[in-house]
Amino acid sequence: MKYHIIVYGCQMNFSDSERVCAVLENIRYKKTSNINEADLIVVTMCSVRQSAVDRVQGLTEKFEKLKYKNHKLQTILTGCVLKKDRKIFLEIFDYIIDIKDIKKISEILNKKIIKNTDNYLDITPKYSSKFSASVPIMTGCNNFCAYCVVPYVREREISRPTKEIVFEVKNLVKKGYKEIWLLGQNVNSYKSGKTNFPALLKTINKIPGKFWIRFTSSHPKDFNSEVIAAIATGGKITPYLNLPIQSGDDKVLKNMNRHYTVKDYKNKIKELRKKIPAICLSTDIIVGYPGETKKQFENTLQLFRDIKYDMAYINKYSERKGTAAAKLKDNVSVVEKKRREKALNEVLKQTALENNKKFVGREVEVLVDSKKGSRQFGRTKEYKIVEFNSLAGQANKNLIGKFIKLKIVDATPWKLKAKIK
């Protein structure tokens, strides 16, 4: 029996899919990259944005054609599934399984649906990479941002026991993993017994071996001096941070239920850059939030000029039913949302190029992650994409998953170009 897995969403959804793969392979299913060969298709989805839900719904016709050819084909939906969407999805999928119930997939496939309250994060994943691994440290969210469904699909915050996390990371390092991503809807709120997130970072940083520690995602209201100190003193914790602000206007932030002001955010960035001068920053932004005026958007534009981000993930607001924001009138036109997105990208392009040019002439350490012909790619500690060409006679040398030293010779807004030392 063969299975094919489709993932829509964030790093947490990809991490969930690795645990789904582990469960399926434990019951002797074999993974296939060819959906036409599959006896079972599993979709791990994200419900945060309506676009992701639309993509899952868009699978209807494809599934019908596949089932016409293979009458034994079964389909499962898991991940972040909003309760109100289940009725629609039951018309597309044979089964909808809560992600926390995936240990019982074998029973479910035999039409014996058993509720399982055990923590699904106990499952050892089938890691998709041999050098970079995602390790969930907590799941769920207590923040209830007005535009977000995560508290409804992931429920309240639950942190994994510290011992389990440390055990998983130690095993990964022993197997040669070079990059560890600590995941959570809000990693800063991690708390298990007396261990908070900064203490967890320090504990993992002490694990012997050559590897980098990264984490996502951080909520600004919980990002504090203790976390900054842990990053600053942790030699393995990389100088890269995604700190989503969502808007540069206080009134919009209040309407979003974000629990911080622009001044609060800027003070955190100021302290961060003072303690860690090499830090590189990215953020998340929503443009065209209900009621956002042109003047309020200008405040976000000015924030971009002030902070000088290295990267930003800019999303045009779209209504997500089931959230508080869905009760508001979506009164910013699609054309205006696109204009605002373009304006932010123009500023970002300038600041990213300005920041990247500072790397030219420097020697950097890069973790190589992919190859395309003679071109190879990797990331620096600061999470900068680096492109370099293989030297003559080294075109077939496998550097993927290895740390190498490179000299940066050129920069664009979105990547660095280098040559092998």
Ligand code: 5AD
Second form
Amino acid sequence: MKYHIIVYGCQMNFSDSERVCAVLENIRYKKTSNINEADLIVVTMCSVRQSAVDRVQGLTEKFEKLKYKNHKLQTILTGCVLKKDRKIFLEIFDYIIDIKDIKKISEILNKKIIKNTDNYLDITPKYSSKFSASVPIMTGCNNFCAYCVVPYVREREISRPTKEIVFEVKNLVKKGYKEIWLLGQNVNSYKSGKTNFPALLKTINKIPGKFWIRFTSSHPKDFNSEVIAAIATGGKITPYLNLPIQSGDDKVLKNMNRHYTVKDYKNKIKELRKKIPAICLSTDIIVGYPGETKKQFENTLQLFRDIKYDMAYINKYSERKGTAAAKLKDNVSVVEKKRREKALNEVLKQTALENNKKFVGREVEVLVDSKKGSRQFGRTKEYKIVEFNSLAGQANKNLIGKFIKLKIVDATPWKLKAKIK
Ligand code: 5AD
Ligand code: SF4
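Can you give me the structure for the form predicted in complex with the ligand, which would complement the form predicted on its own we have just seen?
Let's see the whole complex now, leading with the same chain.
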């Protein structure tokens, strides 16, 4: 029996999928990249924006055709599925399985009744990369930002036992993994027994071996001096942080139920830059939140000029049923949302270029992750993409998954160019 898996979503969805693959392979399914030959199709979805939901709905016709050819084909939807959307998705999929029930997949496929859920995070995943692994440390969210469906699809925060996380990371490092991503909807609120997030970082940092530790996502209200100190003293913890601000206007932040002000955020960045001068920063933004005026948006633009981000994930507000914000009128037009998105991208492009130029002439360590002909790519510890060319005679040398030293010779906003030393 063969299965095909489709992932639409964030790093957490990818990590979930690695656990789905492990469970399926345990019951002797074999993975296929060819959807036409699959007996089982699993879709891991995201519900954060309507566009992701539309993409899943867009599979309807394809599934109908495939089922016409293969009557035995079964389809499963999992990941972040809103209860309210289940009905429409049950018209497309045979089963919708809560990610927490994924261990029971074989019972479900055999139409047996499933019992209560247990901890799906203790499944050993089938890692899709041989050098970079995602390790969930917590799941769920207690924050209820007004626009967000995550607390509804992922329910409340649950932290994984520290021992289990450390065991997984140790095994990965032994196998030669070079990059460990600690994942969670809000990693800063990790708490298991007496271990909080900074303590977990310190514990993982002590695991012997050469590897980098990265983490996401952080919430500014929970990102504090203790975390900064843990990153600063870490060694293996990389100087890159995604700290989503969502808006640069206090009133909008209040409406979004974010529990911090622009000043609080800026103070945290100030402390971070003082303690970790090498830190590179990215953020998440929502443009066109209900009621966001042009003036309020200007404050976000100003924030971008002030902070000088290296990267930003800019999202146009997408109304999600059931959230607090859905009660407000989505009154910023699509055209205006696009204009705001573009304006932010223009500032970002300049600040990213300015920041990247500072790398020119430096020698950096790069974890190589891909190759296209003679062009190879990797990332620095600051999460900067680096492109370099294989030297003659080295063209076939497989550097993927290895650390190498490179000299930066040029910079663009989204990429550094380098030469092999
Ligand atoms: N509309 C647009 N963007 C959203 N995000 C979350 N919910 C919405 C929404 N309803 C964005 C936020 C978050 C990122 C993961 O997705 O910026 O940080
Ligand atoms: Fe959504 Fe806010 Fe929770 Fe992030 S912190 S997952 S934006 S509710």
